[in-house]
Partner chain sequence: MSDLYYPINDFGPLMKGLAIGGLGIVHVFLAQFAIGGGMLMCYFQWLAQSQGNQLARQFTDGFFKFIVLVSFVVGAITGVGMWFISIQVSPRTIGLMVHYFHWLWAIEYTFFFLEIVSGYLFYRYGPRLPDAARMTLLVAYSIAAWFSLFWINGILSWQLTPGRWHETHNVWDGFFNPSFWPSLLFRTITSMTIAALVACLVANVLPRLERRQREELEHRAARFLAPMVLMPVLAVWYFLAIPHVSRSWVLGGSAAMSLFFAVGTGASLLVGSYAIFGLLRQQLYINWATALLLVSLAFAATAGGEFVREGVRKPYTIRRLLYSNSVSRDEVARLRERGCTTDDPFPLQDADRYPTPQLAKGAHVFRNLCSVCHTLDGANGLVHLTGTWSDEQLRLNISKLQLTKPFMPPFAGNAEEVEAIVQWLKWNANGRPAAWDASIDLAALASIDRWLEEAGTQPGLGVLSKDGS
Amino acid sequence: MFPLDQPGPTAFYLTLYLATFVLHLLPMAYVVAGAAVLLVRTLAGARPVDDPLAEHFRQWLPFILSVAITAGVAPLLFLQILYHREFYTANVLLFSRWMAILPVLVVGFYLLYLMKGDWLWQRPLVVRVTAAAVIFASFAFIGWSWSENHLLSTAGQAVWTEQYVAGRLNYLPGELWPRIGIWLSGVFPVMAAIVTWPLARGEDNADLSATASRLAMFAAIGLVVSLACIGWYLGVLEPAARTAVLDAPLRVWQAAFVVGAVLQFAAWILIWRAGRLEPLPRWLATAGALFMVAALAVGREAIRTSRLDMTALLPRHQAAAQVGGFWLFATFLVINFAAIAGCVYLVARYARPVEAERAMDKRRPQR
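Can I get the structure for only this chain, the form predicted alone?
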């Protein structure tokens, strides 16, 4: 079973990379899809005081973005161990386009804090929509850039030479478009599964029927579009990469993907029909999202390994495995995630009275 069918050191680093990458993908999906929903609700004229989704995202997006960035450190380290030459070659070839990720991330980060305050919500609609649009565009640009970098890193020496001679600062192969489609649509069911938990806690579910229906709609549309883009992507892949995804070593992950899709569709149908965020469908949606994210991450890596000479990379992985420090890394990984979990708990605990007070203000008769 992939990635355990690789040589020992390679399997070790691939497993750690995929495990930490999935931990990064979950908050990343929340941020991208949450920014998109915030834009849609702002464009519709919604304000946080009247819209639980807008209120939730404007309060939590800055913090979850910090979680996504922190969770991205570990897979980035393993990525450099696994594919050092390929990764850095793509970085250099994309040059300023690649480096633009950092200032764009800073802009999106600070606009989230502006969105969190009350000042922006007192401005005209065009100002609020512009801020929300820039936030979403910032994160979409970052994801787009990572996809280009990933594909260029697997393209090989001939393409790298042509890219360098041409002096292009982008890389737009045909398979980029279905990959972007999978990513941009697939984040919505993951976000929806995550956001059901804080929304269902501390609020009266009877007041969330419209919100539950909206979440079900976002998740269902995202699932359908992502499945269509996966079919498109399989159609444009070269035979070796397609075989790597559909072959026997990925049978367990293929089954996990199918089970995840079924669980999510079942969960959102239940939520849509009930108009409530009940525990059972929340668990089904969360488990389904986790299965699908893990399966897609493994499939993505199987495509990459099918395009690279993994035998040539093995000596580098063996040399890295001889270097000490794993238990130090594991210790700080546990400490960091414990600290993040503690922050989430504290923020959720002390945010609940504020949310309850706002809910009470809405129920009080206006004089």
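Please read these numbers as outputs of a predicted model, since none were measured by experiment. Positions refer to the first chain, counted from 1. Definition used throughout: the rigid core is the maximal C-alpha set that superposes within 1.5 Å between two forms. Compared with the form predicted in complex with its partner chain:
- Relative to the superposed core, Val344 shifts its CA atom by 2 Å or more between the two forms.
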The other form holds:
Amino acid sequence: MFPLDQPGPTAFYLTLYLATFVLHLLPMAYVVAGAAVLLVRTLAGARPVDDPLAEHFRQWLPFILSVAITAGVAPLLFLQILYHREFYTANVLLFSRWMAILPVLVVGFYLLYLMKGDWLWQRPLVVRVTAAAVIFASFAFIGWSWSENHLLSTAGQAVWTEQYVAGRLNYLPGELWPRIGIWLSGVFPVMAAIVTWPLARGEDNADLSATASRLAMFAAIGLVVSLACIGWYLGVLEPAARTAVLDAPLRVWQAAFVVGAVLQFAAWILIWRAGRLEPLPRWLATAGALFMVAALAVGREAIRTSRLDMTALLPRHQAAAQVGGFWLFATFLVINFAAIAGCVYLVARYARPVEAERAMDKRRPQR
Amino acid sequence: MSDLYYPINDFGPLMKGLAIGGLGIVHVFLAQFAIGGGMLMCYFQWLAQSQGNQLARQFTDGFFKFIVLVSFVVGAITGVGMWFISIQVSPRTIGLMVHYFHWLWAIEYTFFFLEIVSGYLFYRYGPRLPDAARMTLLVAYSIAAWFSLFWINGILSWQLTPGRWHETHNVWDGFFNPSFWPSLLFRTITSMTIAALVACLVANVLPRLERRQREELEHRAARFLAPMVLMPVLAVWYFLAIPHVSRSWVLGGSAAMSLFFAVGTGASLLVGSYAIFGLLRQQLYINWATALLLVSLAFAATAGGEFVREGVRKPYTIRRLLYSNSVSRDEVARLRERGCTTDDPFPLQDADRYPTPQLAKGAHVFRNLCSVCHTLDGANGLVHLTGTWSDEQLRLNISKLQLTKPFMPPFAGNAEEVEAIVQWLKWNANGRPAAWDASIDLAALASIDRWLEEAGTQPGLGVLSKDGS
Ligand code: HEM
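Form predicted alone done; form predicted in complex with its partner chain now:
Below, the chain from earlier opens the complete complex, with every other chain and molecule after it.
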């Protein structure tokens, strides 16, 4: 089963890469699709306070963006061990076009904080919509850049040389479009599955029915479009890469993909018909999304490995695996994630509800 | 598979070191602010809960919002930015660092998570939490933030002082290298300083406070400036730990380095004396303008320090392993035979601009071996540095590059390539005429060969350790 069918050190780093990459993709999906929802809802004239979905994203997008960025660090690390030359070459070739993701990220980030405050919501609709549109555009641009960089990194020396001599700062092969299509639509069901949990916990369940069906609609459309893009992508892939995805070593992942898709459709149909976010469909949607994201991440890797000479990379992976520090990492992973759980527990257990706080404020003497 | 060759971009008139240094300053300043800020918030929270100081509590919430807004956003992104810009300047350097220390970076990643979660929880729920829970979150945040410094400090100081690592290749020998502790302690104190100064600024701009309250906040925050008295000792310790050549460049051997060092030291001294005599002893109240001035001085000190730190590694990016131009020490001899342009799969971008193939080769040599530290006629521009030189001088000084200035690496190419870059420099100095004769001076090539031979393939005088390694 891929990636465990690779030589030891390669399989080891591939597994770590894939596991941490999925941890990046989940908050990333939440951020991109969340920004899209916020844009659509703002366009529709909704004010966050009247719309649980928009309000949720307004409150949580800044933090989850921090999580997405932080979660990107680990795959970035393992990526450099697995494919250092490929990744670096693509980075350098795209140069300022690649580095542009950083200022764009800053802009998107601060606009999210602006959305979170009250100031923006007292401005005219056009200002609010512009802010929401810029936020979405900046995240879409960043995702796009990662795709472009990824494809260039697997394109090989001939393309690199040609690209360099021409001084071209973009790389737009035909397969870029279905690829962007997949993740730009695939983020919706993932976001929707994640967001069911905090929404269902919310206090004012009364008017969640509109939200539930809206969420179901976002998820279902996202699923259908992403499946179509996956078909499109398989169509444009070169035969070797297509075989790599559809071949026997990926059987388990292909199954996970199908099961994931079925579970999600089932979940969203249930939610749509009930107009409520019941626990069972929430679990189904979440499990389905996880299966599908994991399968996509693995399939994506199979395409890359089919394009590179993995045996040539092996000595480097072997050498890296000799370097010390893994056990300390494993230890701190446990300690720090336990500490994180502890922090979350503290807040869940001891935070006073907002109302109590307001009441206390009133009683407190004014300074 | 060798990864000697990467595409190389032209940064225009900007020197590549300046690009890293420029972003580095912003990042380091913000990161240190976040680290010291966490500690300072622990102190204020302690004041709030042990002495019932409501003002301290109020300030903690206000100041922490500021930390989150500034450091979570720009701090985090410039951190990723440092990584990306290091890739732009020298993929091989970052590649080796990742190769040897990836688990330490992975450890840092777990601390990043703790930092953002505890920080964000405090930001969002802090005002609604009881004291003990507030303190726990702040302590978790501060520990996580400080440890991110701890881990990265080991990797960065290894670049300059790898110490015993070269013999053992043990990750801990590399990590706890000779400059690890002085550098860690120095940066910890810097963090506290920056946080205290920014706190004075924030105390001045927070709305709805009386003058008396602003004063109290400042005096509390100013306590975090006291450790600055240790800075001179730590600086001396650091200087004793780094290679003596690096030390000598800072102390006059390189004009630019000495200048940055003077800026850094001068600014630190100003902040330090004001802090100790004005804020701590005289208990002066400073208004927002003075506070802003002090913060700017601290920024200048950071700037000086970062440039020095980037600069003193020359001619290496990783001492005794990899030169600044991404040629490793053990590759020089082979490239002397083979040439540094022969196997490069990335040709020149503008080859047809040059009248002769020799000039194009010269430009190629410049790109591969020199462009990381020099521009043609901008910052540290070669045309200006060599404007008055004769052909002979050019050939000699470039062949014996590591002896011309010991902070340059040995020339990692063959005699034709030396001649090519010499011609290319002359052509540029002459205003790039459309016609230019190729030089086929066999006697010159023979001298270059002899000079290359004499210079050897090892780094320049004084760059070697006493045992010659
Ligand atoms: C809002 C910000 C971001 C968005 C929307 C985003 C989106 C994406 C997308 C769509 C991909 C997959 C590209 C493809 O396979 O075609 C990706 C890959 C990746 N991202 Fe992010 N990303 C963001 C920020 C970051 C940051 C800040 C980091 C680093 C700390 C990061 C690290 C990675 C890594 C390492 C990969 C894998 C690249 C590869 O395997 O070639 N991402 N990201």
